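Below sits a lone chain in structure tokens, taken as the form predicted alone.
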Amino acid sequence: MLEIQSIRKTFNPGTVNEVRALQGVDLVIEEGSFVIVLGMNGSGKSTLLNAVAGSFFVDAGQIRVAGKNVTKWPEHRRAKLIGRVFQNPFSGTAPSMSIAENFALATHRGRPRGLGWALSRGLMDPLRDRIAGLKMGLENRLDNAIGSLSGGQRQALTLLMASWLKPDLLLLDEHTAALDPKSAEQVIALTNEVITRDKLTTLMVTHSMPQAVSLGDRIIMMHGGKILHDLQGPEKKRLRPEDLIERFNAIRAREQLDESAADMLRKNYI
């Protein structure tokens, strides 16, 4: 459903500031399943995402969804096929539009709108149980600007939103980082209950060890734009959030190794 070949993605090329984010990632997903991206701060992992979502065109290699290469196609065209929830629960909404509107507008995600994307009862009264389902007291203030809404009210419709046409490829960065642990307990209900229900071939980043351990069926640990381990199967369902933190630490003191290793080549050699 997803493969990613060897791509690679450099931000300011040549510059001082050079980063090179994504090194010849390799990344195969099969559909149904939902996969789990780790790593540190820089890893890589949200540049992953962004760059199956289209934010912006890798400088080499391949990806496909669904089948189709979209490694040259714009995000609104990828539109078409993935879905994607942010970290901020700000993001991917119309604030000042009606809870009701941007569901319309989701349900039109990836073809022109024109003026056909009104509502319709059609729409409204399986959204109306939908959302019911939230149990957030949601179902009876459909009209409301979705910018009044809380983090954690916003993210579980945004999630619903980008669901709802069952996306070949769900993106998740980070959905619930943002919000207290009451809200982002119940998102995580819901995003497991949603891609349970539906067989969603879902990538999911976080920083969470216990949502790591407890969702999805692998694990992706990725590290200096590149992807380190790949935990699955039986090792993936024996794992413990310590045994995640012990692989980081792992790396941390390889990389104290390597710092020290290049500071006394420096030493030797000025």
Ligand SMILES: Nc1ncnc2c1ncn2[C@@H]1O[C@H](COP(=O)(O)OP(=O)(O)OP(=O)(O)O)[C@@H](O)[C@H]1O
Second form
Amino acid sequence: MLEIQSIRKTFNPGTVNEVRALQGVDLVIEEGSFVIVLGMNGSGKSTLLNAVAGSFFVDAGQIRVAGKNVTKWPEHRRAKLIGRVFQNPFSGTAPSMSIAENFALATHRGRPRGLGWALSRGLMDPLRDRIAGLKMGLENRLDNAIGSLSGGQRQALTLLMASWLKPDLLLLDEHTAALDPKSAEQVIALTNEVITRDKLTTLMVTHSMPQAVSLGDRIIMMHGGKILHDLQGPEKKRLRPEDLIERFNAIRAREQLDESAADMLRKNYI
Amino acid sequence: MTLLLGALTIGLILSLLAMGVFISFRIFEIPDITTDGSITLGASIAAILLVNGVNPFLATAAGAVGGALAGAVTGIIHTKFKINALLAGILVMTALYSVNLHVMGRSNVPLMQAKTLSSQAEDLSEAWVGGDTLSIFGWPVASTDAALLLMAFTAAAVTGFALYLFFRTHIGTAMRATGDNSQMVRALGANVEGYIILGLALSNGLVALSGALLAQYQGFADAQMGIGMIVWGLASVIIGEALTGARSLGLTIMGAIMGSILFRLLVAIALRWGLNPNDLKLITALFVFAALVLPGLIGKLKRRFQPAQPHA
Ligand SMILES: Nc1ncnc2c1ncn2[C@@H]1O[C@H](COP(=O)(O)OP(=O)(O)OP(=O)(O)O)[C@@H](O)[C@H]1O
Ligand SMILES: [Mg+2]
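Next, report the structure of the form predicted together with the named molecule; the form predicted alone has already been given.
Entire complex below, previous chain first.
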């Protein structure tokens, strides 16, 4: 369960580069709910996920994950509750280390790491099974550096790593955007499988309308650092890609209206 | 033969330095110049304790702990106060110069009369072997020299193996990953800053251990003995990578040890052939420069002189 209460974030405040990336976001996500986040470039989707994950502290508001107020927790502490997959396949894995070693790290997400042997048998046997389940032929390459794998393979593994210990919240930020269509499809299928099987509370950012309508049980649409639309229940079920595109066009039209109004004002008064 | 044995022994002692530099430079990609201060710190602490009759093992361990503390300070300055890692190292190295003079009370502490690990090794060898020479592959070798070599070899082998085991534990694996992808390590709940501090402490602890052993081998600690040692360590690590290809953790650690020995041998030979000792640091620096630049340069030249690939 995730509870976000009027959080705000301004980057580079007081400078010419000031960006008000989050301007009062309220959001409550029930346990086990799978939420798709849509929005145009720069609307604040990644900033929202980063705020929840703790990549930075918010300027105002409160964030609660699984009932705990994590607003002031550093990122590594929140990781006990949160699993993440990034857009960039290079971000989620340590490239020069082996597949097995990467998983050894993931099996201790948010737990104390001692002087125990990292690649214990207790890890290797279940690991081989779960990776065989991917049907990518990686179960015989556990000693290979993970950097030698393709982007799709790496994202699939990162997803498995993020969900190895069941997270209270799973954050996916365009985790298939950097992949070719076929790998993207594979990773999406895996995503759906993992989330459904473990009933994971999930926030997933995407730009793909087909993904948005076919996955999840709720859609939020962001614009200008705020949540503009929140579609759930039967409304979400009935949604077609065209409906979403319509809403995007409405946002664009309004923006253009704003711009032409500003233009007019500028011409008349300056 | 004495020359060869001496070079081997010093090479093995300095391989601890090379392993320390491997941690800071290869794992964290920090050229940590604290090294120059902490090798002297290790030597100073050990020397002053030995002169005061402390057990040689304790004195050596105390030297290593001192170095680890110095490394931790560099790590804290870098991570908590957000000061560039190189600058943090420079600050601590500079401060250590004064610290070392205070520890020793003067700029040089001779250990001729003191009971040290080296003198103990020599005593042992005399007690066991009896005579003062023994024959290795037909060569007459002073038994004391052989004992010192054995001591240095044991130190390097035990440390190298312990380091290998450490890097295969959960903590060690997370530490290696920190240098590889800190974003991922953070997302998996590890405290990156803590690992950097711990890593630099470990690195400088090894460096100081090397310094403590070196002081006992050469029979003195000196305030100047650390100058340029970071470059020495870098040279060893780079040679080691060339020797082993740096394909795995075990090979890389072995490489650092072999690199240190080979580099020391090369230096001994060059000095024997009449290289001016004053030029040693200059040549070491040039060597490291070349080793860092040449691979990229050769690749570029190769591409330039290769016939243009036909377009598909
Ligand atoms: N670390 C940062 N420093 C300064 N500005 C930032 C930072 N991160 C994001 N921004 C700005 O905040 C705004 C929102 O960015 P964000 O990355 O959240 O958008 P997004 O919705 O994820 O867009 P996209 O679909 O392109 O990924 C943008 O104007 C961006 O330039
Ligand atoms: Mg984004």
